[in-house]
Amino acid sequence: MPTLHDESPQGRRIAAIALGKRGGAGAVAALRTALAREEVAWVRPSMILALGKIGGDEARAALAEIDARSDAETEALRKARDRVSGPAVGFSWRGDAPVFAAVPVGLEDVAIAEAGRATFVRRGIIALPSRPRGLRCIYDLRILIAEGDPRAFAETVKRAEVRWREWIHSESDVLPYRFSLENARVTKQEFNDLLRLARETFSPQGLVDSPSSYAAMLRVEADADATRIWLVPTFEADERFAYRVNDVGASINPVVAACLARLVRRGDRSGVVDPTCGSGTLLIERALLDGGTMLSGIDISPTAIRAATGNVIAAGLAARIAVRLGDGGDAAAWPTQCDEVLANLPFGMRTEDRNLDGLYRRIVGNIARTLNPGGRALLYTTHAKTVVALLRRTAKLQVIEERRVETGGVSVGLWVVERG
């Protein structure tokens, strides 16, 4: 293994990178000494970056003493100092200006209904007349900075004006941001050129590129009809889903869950069942809507039940939500009757069922058997053909709504059915 004293410059560079990852006592002192004697221009940036990766007060002090000798070192210093600078603080909203919100595609109307005075803008985006508080059906709040022709990234950045001081108060009078390019495939060089242009454009406007310690995202989004630049503030902690202290694989996004829970809502005293409850997110979001609901969750996975139990307790809902280990396709696992069913059905193979058709068939059968007249159930899955075929054969259940939801890059089918 090469060391910082290696005769080979490449060996010293490799040693610096490894020490940055490993850290430990004496690591900062060793890198500081090595940097003081290092004369090879392409090795020094790696040593500087290693100090930033180690972090802490000692590394921060060492980085403050370094004078860059080249453009590469200047960039390495910028990144390393940013990494050890700590969280961005001293920011707050200024007033209640109109904003946009990103919402789940296919559920825009649900987000609008929750917000009250919102309006539809385009797929995944709604407009709000003032900054809202506590909305659960939105991903983020955002401000539109500029629009340009499709894939005209550089031209749109060049003419963008970010009047961020109208919306955000900063104690330092600068706004650190993290830059991103979304929905576009470009080479690394093309991205770096665009980032360099963004720094040149936005620095005079009081924005500082700070990818490790930032108060807002500056997102260039390549939509089919236009290039759009959004400012997405991130300085305000999002505590809406703090109950999610445990998680399991393939868990539903909590914003999507908050939307879905509203689609079957039948009343304040409803009895609600989730036959494949996972970590309990759908149950919790439904319980938060109405204080009189009583909810039951079933899952075949002990890991999922442990996660759901912890989340239910963290949400303060243990008196109303009961989760139990069992097979959602087993009639004995279900209550004798219910008013609502929320089923985020598994998309993949399960050990208890060689194919999903059997599991889906049994769950739909249990819904038809236990759902009270006028009660509603939601089925959420990528396996559209299976669900459609089952519902056609189940006379007691009438499909009252069908839609597609896009989440995590996947298009998911959603059916709301009602018991006649």
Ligand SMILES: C[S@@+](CC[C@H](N)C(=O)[O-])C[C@H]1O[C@@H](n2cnc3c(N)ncnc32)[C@H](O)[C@@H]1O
The other form holds:
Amino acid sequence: MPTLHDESPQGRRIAAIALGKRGGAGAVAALRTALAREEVAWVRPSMILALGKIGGDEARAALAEIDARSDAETEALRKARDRVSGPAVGFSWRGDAPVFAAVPVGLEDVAIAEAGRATFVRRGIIALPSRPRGLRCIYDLRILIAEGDPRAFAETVKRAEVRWREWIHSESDVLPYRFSLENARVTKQEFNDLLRLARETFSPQGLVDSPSSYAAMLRVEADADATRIWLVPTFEADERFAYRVNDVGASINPVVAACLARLVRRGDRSGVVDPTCGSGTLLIERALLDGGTMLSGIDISPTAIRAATGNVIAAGLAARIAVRLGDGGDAAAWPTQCDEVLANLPFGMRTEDRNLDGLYRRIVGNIARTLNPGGRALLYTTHAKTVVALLRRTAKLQVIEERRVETGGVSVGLWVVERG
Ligand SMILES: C[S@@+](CC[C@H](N)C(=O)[O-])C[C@H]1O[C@@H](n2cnc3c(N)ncnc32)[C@H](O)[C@@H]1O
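Would you mind giving the form predicted in complex with the named molecule, to go alongside the form predicted on its own above?
Okay, now the whole complex, with that chain kicking things off.
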């Protein structure tokens, strides 16, 4: 087994890599000593990377002392320091400048209604006159850095000027970022070239590529009509959905759930049912809208009911939301009446979901039977044909709205119906 004192440079390199993987007492000190006497340019980066791999305060201190002697060493140092750095701290928003927000495609109007003075920009993007607080119907807040021709990634990056200090205060006066290219298929080489160009362009502007510990995402998005570069600050913890301590496979995105809860809302004292509640996201988002609502959830899966129970408790809503194991198609599982129904129906990917048409028919029957006059139900599923056919046959329920929502790469149908 080669050692850090090996006569052959290749042996010393192999020993450094192995030590980086193994770590343990004395590993950092040994690498530090070896690096001090190592003269072979292609061995030194492996020793630096090994220090990064070991991590911890001692490795961080050792890495801080190193002055890079070559490009390869600079790159290794960047990676290693990135690895040992802690969470990004020392950042805050500066003022309340106008910003954009990413929102669910198909639900932009709901996000605008929640925000107040916001405007539609394009699918999935709204503009806000000043930085908002606490909105539930947005994915993120973002700043537009540059726009260019479709697929003109390099040209758009080259021309970009990131005046991030107008929005963000940084104690260190630099902004660590994580680079990403979205919606574009490129080779690894093309991606690396673009990343290198981004580093060269943005480094003089006070931006540091730091993929493990960053305060903002720098996203190059390949839209059909343009290439856009967004700065998406991430230094503020997003506590909005902290109640989601448990998840089920088919959980709805909580931002989408917050939008759907607003679409079905009839009043501040509604009785609400979710007949296929999963982890309870829709119920919780609806309950958070109005303190006078009482809500019940049903799910056929014990795992889902356990998840929902945990989430409801974490949200502090156990007094108003009751969830129970049952069949949402079974009339006996429903309350005798309700004002609102929120149903994110199973899409049919799981074993319990066989005979979906039958389940949908029974759930729509339960909605028609229990919904109070003037009450509203929202159905959310990819099975458009089944829903459309059922609603056509259900005279008591009038479709007042139908739309498609894009989420997680899937297009989902949404119907809001009202009991006449
Ligand atoms: C799309 S998921 C709902 C996800 C939920 N909105 C969330 O955020 O977690 C559909 C749920 O329907 C449940 N399900 C399937 N068949 C059911 C039935 N007959 N009665 C009640 N729930 C059922 C599944 O267990 C699953 O949790």
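The term rigid core refers to the maximal set of C-alpha atoms that superpose within 1.5 Å between the two forms. Numbering follows the first chain given and starts at 1. Every value quoted in this text rests on a predicted model; they were computed, and no experiment measured them.
Undergrad: Would you point out which of 368, 85, 199, 124 is found at the hinge linking the two rigid parts that shift between these two forms?
TA: Considering the domain motion between these two forms, the hinge residue is 85.
Undergrad: What is the turn angle of the smaller rigid part between these two forms, given in degrees?
TA: It comes to 23 degrees of rotation for the smaller part.
Undergrad: Can you give the CA shift of residue 74 between these two forms, in Å, with the two forms fit on their core?
TA: Its C-alpha position differs by 3.4 Å.
Undergrad: Hey, core superposed, how many Å does residue 9 shift at the CA between these two forms?
TA: In the core superposition between these two forms, the C-alpha of residue 9 moves 10.1 Å.
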